[in-house]
Amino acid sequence: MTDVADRATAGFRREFGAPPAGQWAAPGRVNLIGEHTDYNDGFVLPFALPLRTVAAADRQEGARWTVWSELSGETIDFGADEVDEPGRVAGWGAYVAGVVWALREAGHDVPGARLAITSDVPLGAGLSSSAALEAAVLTALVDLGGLDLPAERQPRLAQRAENHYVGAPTGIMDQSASIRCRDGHALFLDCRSEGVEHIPFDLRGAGLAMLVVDSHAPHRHADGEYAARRKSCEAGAERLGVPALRDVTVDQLDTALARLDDPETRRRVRHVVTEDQRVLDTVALLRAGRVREIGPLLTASHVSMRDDFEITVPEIDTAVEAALAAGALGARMTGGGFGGCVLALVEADAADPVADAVTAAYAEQGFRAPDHLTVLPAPGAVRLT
C-alpha cells in the first residue's frame, strides 16, 4: 500500500507542483461465490482485496477536473460541459468524468479537483479495477467537497456511473465490495435491498490461504456476451412472472424451468438459482466458523459457471482442475467470466505447490504463463492521509 500511496503523490506533486490535500484508497475484489446474481436482485459474497487505487486529490477552482493517471501517463482536463454529455470523456477517464457526473445528478454540488491516480490492482483481470478507480475518486470527490453522502448510498451511484455514463451493464457488487467491505471479512450483500451482513472469514485462524490465480485470459465486462447474460436472465424472469430470478427459490426451480421452452435460458435461470443457495449455504457454513467446508461449494459453482451460464474459457478451466488435482479444497472462476481470475482455497503451506500444478498445466496446454498471489480480506475505501 505505501508504495502505491507514495506514487501517488509524487505523481501528483510532479503533474501540479504542490502536495495534496489527501490520499484516498479503494481495493479490487474478488467474489468468494455468488456469480452473476447480483443484476438479478440475488445474494453475493465479495471480499477486498490488499491491491488498491489511490487518488492523490486537492480541490481547484471552479467546475473542472484534471486527472493524471500513471497506468497511461496521460493528464486529461474536462469541465462540466464535457461531463454532463456522457460519452465526450472516452477511455479510463470515462470512469472518472462518470463519478463526477453521477454526483452532479444526484444533486451533490461537486468541488473542481485535481487528481493522481496510480493502482496495484491488475486490469483485465477480473477484480474490479473499474469499482476501484471509481471508489477511490469517489471518495476522494466526497471528502473534498464536504458532500453529504454516507457510505450506503456510495455504491449504487458508483454504479450509475458505470452503467450510463462508461456503458458496461455491472451489478451493484463491485462498487458496494470497494466501498464497504472490512479486514477480515467478507460482504454478504442483499443486492434488492442492498443490506449488508459483514460475515467473518478468517482463513489464517483455519489453517487455510486463499490463491488467486490470475489466468492472462482477457476479461472485459462491457462486451456482447455479458449483456447477453443479462438480457437472458431477465427474459427468463419475465418469462416466469417473476420480478427477478431471486424471487426462485431452488425448491420451485424444477417447476419453473418446465416452464421455459428454451433450452439455453432454462440453462441460464438454473445457474442464478442454484447460485443464490450457494451463496446462502456458504454464508450459514462461515457463520458457524466451518471455512474449509465451504471448498465444495466453491467448485459447484464452477462447475455451473461453466455448464450452465458458460462464461468460462480454456484458460479458466485448465487452472481450477489443476488446483483441485493438486489438492484444492476446492475452486472456482471469479468474476464476470470469459478469463479473469480463479481462487483456490487451499491449506495454508499448499499454496506454493497449488500455484506450481497450475503454472505446468498452463506450459502443458501452451497457455501464457498465470501470475498468483495469496490473499486475505482487507477493508474497503478509506482515506489514507
Ligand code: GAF
The other form holds:
Amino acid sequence: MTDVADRATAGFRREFGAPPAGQWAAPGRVNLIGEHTDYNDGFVLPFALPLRTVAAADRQEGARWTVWSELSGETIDFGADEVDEPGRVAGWGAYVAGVVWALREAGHDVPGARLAITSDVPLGAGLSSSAALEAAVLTALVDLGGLDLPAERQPRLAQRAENHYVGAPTGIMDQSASIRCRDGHALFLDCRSEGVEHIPFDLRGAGLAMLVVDSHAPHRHADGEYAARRKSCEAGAERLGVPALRDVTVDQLDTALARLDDPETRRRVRHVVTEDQRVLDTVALLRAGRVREIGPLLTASHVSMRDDFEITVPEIDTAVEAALAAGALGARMTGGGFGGCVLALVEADAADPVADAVTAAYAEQGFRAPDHLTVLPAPGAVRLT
Ligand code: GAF
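Can I have the other form now, the form predicted in complex with the named molecule, not the form predicted on its own?
The complete assembly is shown below, putting the previous chain first.
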C-alpha cells in the first residue's frame, strides 16, 4: 500500500480534479502513563505514534466543506447551517463538522474547504484515531484560513468538538498528544494549566523497545463506562470538597479515603490519586535518564486500573500477564479501557519473544490473535507540503 500522504493527495486529485494546496498530518498516540487523570485536572504522559491521519486540502468558495474519506469511501458535503446545529452531521463526518463548529463558536472566520482524508491509525484500538482526525482537519483549516490559533490553544478547541459536537465526554489528553508531541519525546502535560514539558524518551539509546499489542478485544459498553468513571471521580471530588481529584496528594490519600463511605468511589479516587503520583515518578526517572526503571510504575498503573478503576478486560489482563511472564520490564493497558492496546517495555532484543508469548497466551484462552508493533515517539501534527 502506498504512503498515507500519497494516498491523500491521489484521493484529492481524483475526487476534486485538482492538486491540493497542502497536506497536514496528525498522529495517533499511546499514553505511557496517567490514565483517566486528564479530566481530573491531573497529569498525563503520552507520546505520538508514527501512525498518522492526513488531510490533503484546499480552500473553496463560501461556507461549505466537502470531505472525502478513504476509509468509508464516501464524500460528504455540509454548509454552515448543518454545522451550526450539532447532530446534523453524523458518523465520522461529525469529527470534521465538530472542528468547523468549534472554530466558528470561538469566533474564527473558518474558510470553506475541500478535504481528502486518509489514515494509518487503526480505528477502535484505543490509539486516538478520533483525535488524529480532529487535529489533521483543525491544523489544515487554521493554516488555510490564516487563523490566529496557536498550537497550545488548539487541543482545547478540538476537545470541545469531541465533547459538544460528537458527544463524547473525553478529557484533553488525546488532542494535546496529537497536536503538541515532539519527535523522541513524551509529552508531560498538566491538564489543569495545560503547561507542557517535552521529556526525552530515548528507548533506543537505553537498549529498549516499546511493544504495542492490539488486544482486538471488542469494546464492551466503553462509552457508558467512561462516562460513569468520570461521574464517580466528580462525585469523589465534591464529597472531599476539592475542585478536582488532582487536589488530593498521596500523602493525604488515607485521610481522604476515610471520608468516603462508598467503597466504589474510594477505589476510583485511589486510582486517580496514585496514578497522578506515578506520572510524576515516571517523569522524574526519565529526566534522570533512568528509562529502564519506569517498568514497575507501568505495571503498578495496570494493577490500579484493573483493581481500583475496573476498566480492564480479560484479553487485556492476559496480554499484560503474558508480557511480564516473558520478561517485559513493565506492562499496562493504554487509553480509556474496556479493550484497546497494551504497552510492554522490553529489552530491544526481547520484542519478538514477548509478542510471541502474548500470541501463545491468546491462543490458549481462545481469544482472537492480537496484532503488535514496536514504536518510537514520533512528532505531533505538522504541515507536510
Ligand atoms: C480516552 C480519552 F479520550 C482521554 O481523554 C483520556 O481520558 C483517556 O481515555 C484515559 O486516560 O482516550
